[in-house]
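Shown next as structure tokens: one chain only, the form predicted alone.
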Amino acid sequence: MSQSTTSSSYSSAANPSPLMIEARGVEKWYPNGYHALRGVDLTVNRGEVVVIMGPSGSGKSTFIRTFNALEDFQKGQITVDGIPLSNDLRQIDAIRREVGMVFQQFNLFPHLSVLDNLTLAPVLVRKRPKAEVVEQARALLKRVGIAEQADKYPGQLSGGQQQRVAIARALCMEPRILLFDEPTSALDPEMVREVLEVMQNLAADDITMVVVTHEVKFARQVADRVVLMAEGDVVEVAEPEQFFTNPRQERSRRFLDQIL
């Protein structure tokens, strides 16, 4: 991973710049010695939406999941809410104390209960007292419609509602960014809605969210911001107005001609 300039502090409370997320000239290559992502620059402004759209291997997950450190870069620098990434665990664990990310399998914990899947990390890594948490992880997963879920096991609900149970995991943490990797791609079609409106009433709270999908119409009615990425680059960053009417980029055309 790349070294950036430490800072003498973690904390990113104080933090006044209006970016969350600056990367620039990020780099990546696997052992294998493909080249992931190459020179990607993007900045997610405090609050903003933005969807990141793009073919398959285009670099999309590769690229937010770097944003946490799940995966690593080789070239150039990201900072998160004012902390600069590097190998420096202490920044990796302060980032991922914001950061909170959804996956596309859920990634619950099987053995445990709705509840306590929500509450272990609250407990365990920001050290709250157990009430507390419960009282606030069941308020949660009222506000994602599965309050009446809290005491079973993950196996025992749908694809949708997993995926609901995941988010109001994210949010017990308090995160300031949202990073969604295809929220929506393992779900069964009718599935899908139920997890794009709990998506957009985050949005509506001003919480800031980067969002790796496919999904034409949230795209459309949420993003602040639409990214297209194509062979490990960024290729055209635009409003959705403008992105989905009148691409600038012959490549951004293409890719909306096989998904209009």
Contents of the next structure:
Amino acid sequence: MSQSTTSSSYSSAANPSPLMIEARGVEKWYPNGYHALRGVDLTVNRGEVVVIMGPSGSGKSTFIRTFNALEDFQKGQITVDGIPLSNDLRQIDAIRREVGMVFQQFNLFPHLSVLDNLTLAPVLVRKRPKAEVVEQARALLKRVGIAEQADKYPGQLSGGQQQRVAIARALCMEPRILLFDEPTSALDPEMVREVLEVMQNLAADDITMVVVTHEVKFARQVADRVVLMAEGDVVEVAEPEQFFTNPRQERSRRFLDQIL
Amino acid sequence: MNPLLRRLRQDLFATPADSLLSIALLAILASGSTAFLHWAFSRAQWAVIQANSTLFALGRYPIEQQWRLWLLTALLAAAAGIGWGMLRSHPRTDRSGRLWPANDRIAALLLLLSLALPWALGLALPIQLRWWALSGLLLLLRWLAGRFGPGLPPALKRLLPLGLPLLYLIGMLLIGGGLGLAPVPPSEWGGLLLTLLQASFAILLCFPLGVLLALGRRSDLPLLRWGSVIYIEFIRGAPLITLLFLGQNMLGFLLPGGMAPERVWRAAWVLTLFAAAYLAEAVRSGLAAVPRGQVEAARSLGLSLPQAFSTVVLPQALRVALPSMVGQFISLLQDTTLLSLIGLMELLGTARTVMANPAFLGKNAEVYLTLAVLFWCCCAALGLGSRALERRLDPAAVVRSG
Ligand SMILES: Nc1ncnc2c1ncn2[C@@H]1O[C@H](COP(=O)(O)OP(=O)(O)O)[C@@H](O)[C@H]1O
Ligand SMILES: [Mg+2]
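Okay, that one was the form predicted alone. Can I see the form predicted together with its partner chain too?
Everything in the complex follows now, all chains and molecules, and the chain you saw is the first one.
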């Protein structure tokens, strides 16, 4: 795991601040004019696990996708691991190397074997020797419990297995931050647990995680803080116990009434 | 009851109306084919083909240089054998080890054709023997490639497709001369040789051009996007024959003095530019079939846009577009017949000169039928190759083969 620190000039040593993500007054309009983010503020500390909840359409996906520049924004500032997000393409590339993402629809590369899904980016982007990456990829697949599937293709795996491959694929780039956008929402109920277990396992490491999910049990057990978003803004940030038992905001209470 | 009989009964005689229709159709089919066979074997006079076989094959290519084309054909047979063997061996390694795999109908058909055709055409014995040797070479290399191909180091396997352009360069050298070989100018190329040259030149070059046009059409740069759109729509709106005439007349003005290529090459470029527009549309539909999430996943892993396109999007898009691209290639091959209208001696042009020869007056049916069969063989080969490639590129094929 030393590779990431040597290959990036933006190592943790260069950024002693405990803040991993800092978003200030972020506003986004979609090209059709829709005001999706309305001045969002949020900070995420190094190694922290933050769960974002909120009704559908409240801007959760839009917000976390700004962290790795999959979405742009028009006002405000976002700093990721000390690097300000701007239109500078080199900085965007630098940030994307440090930020992994796991999608609701897995988005595995169907034309590549599981192993090639994992090794593609480290070899192509980090220019690491293939043999070394293959070894690491096999170890990661073992860690997420699918070592035997390395040579299969994504289409041959169950949804839960695919999502675990997607997590392993993100980890293979040795990111400092992992973003999850509703990682279990597209899964059959019996497969949700196997994915959540992998995520819980990860949370014990020092990687920073931002997780959009509706899994209350996961949020209670794993999150350091829970964020509620509604109508394009953050409504409440609280520790899980406080959030689920005694939320401060009326909006949070209404949301919890709906999902609990 | 015999399953075949049951099947026939189900398919043809399920209801009285079905039976009636089936009987009528079978009667028409039977009378049509007996009439054809009668014509082909007793009335038709195939001497016109036998006497002109070299002309149909090569045009007026100098006799003393024809060994170069035999060498080229041997190279092509070798390449086809290797490619075929490699495609077969992946992902179905189970069938590749045998020299004569069970129920390999295509190879059997090829063998039969290559044995029977030179004989049926009444070619001279030495030439018959050469054809047999060539098909033997092809099948042997197919077996070797299937047997040992999968064991080759992956780096070497990735280099194999590069053999294709290399083969093309060698082929052009052998045909046209240079590097010590006596030059044979394009005006002396003809027949099947010229047809295949035109088609393969256009196929090889329209592919990269078509991909670039398709990407241009999706580009964020307005100039690039509109340029591509206008080009594609203009070409697709104009009949090829007008473009061919235009090319013969206009390239001379457009290119600086002396740069205008020889007539044969002008036609080849027009074909290429024409095919590229159609190919671009095929590639575009392939690109549209790749979900947005694929680029997002690639970008979130840190791949640059060109990297994401070349390793993630394009392979998937081309896989989707392959059948319609091959459809384009097949019609391109058939479109080469239009070149006869601008005076090139490709297959149809050669055929027309042969039919104009008083010695072979009235033998049009024999000539046209031969042409049709030749074209059909080429197109069938393209289609078979593409299906093999499709299977090879289909990750799910691994499941089916276990
Ligand atoms: N590409 C887009 N163009 C216009 N509006 C969009 C686009 N993507 C999302 N939106 C809108 O932005 C809002 C927030 O979307 P999203 O971030 O996906 O919400 P969530 O993830 O919380 O369900 C929704 O109202 C959605 O309709
Ligand atoms: Mg969402």
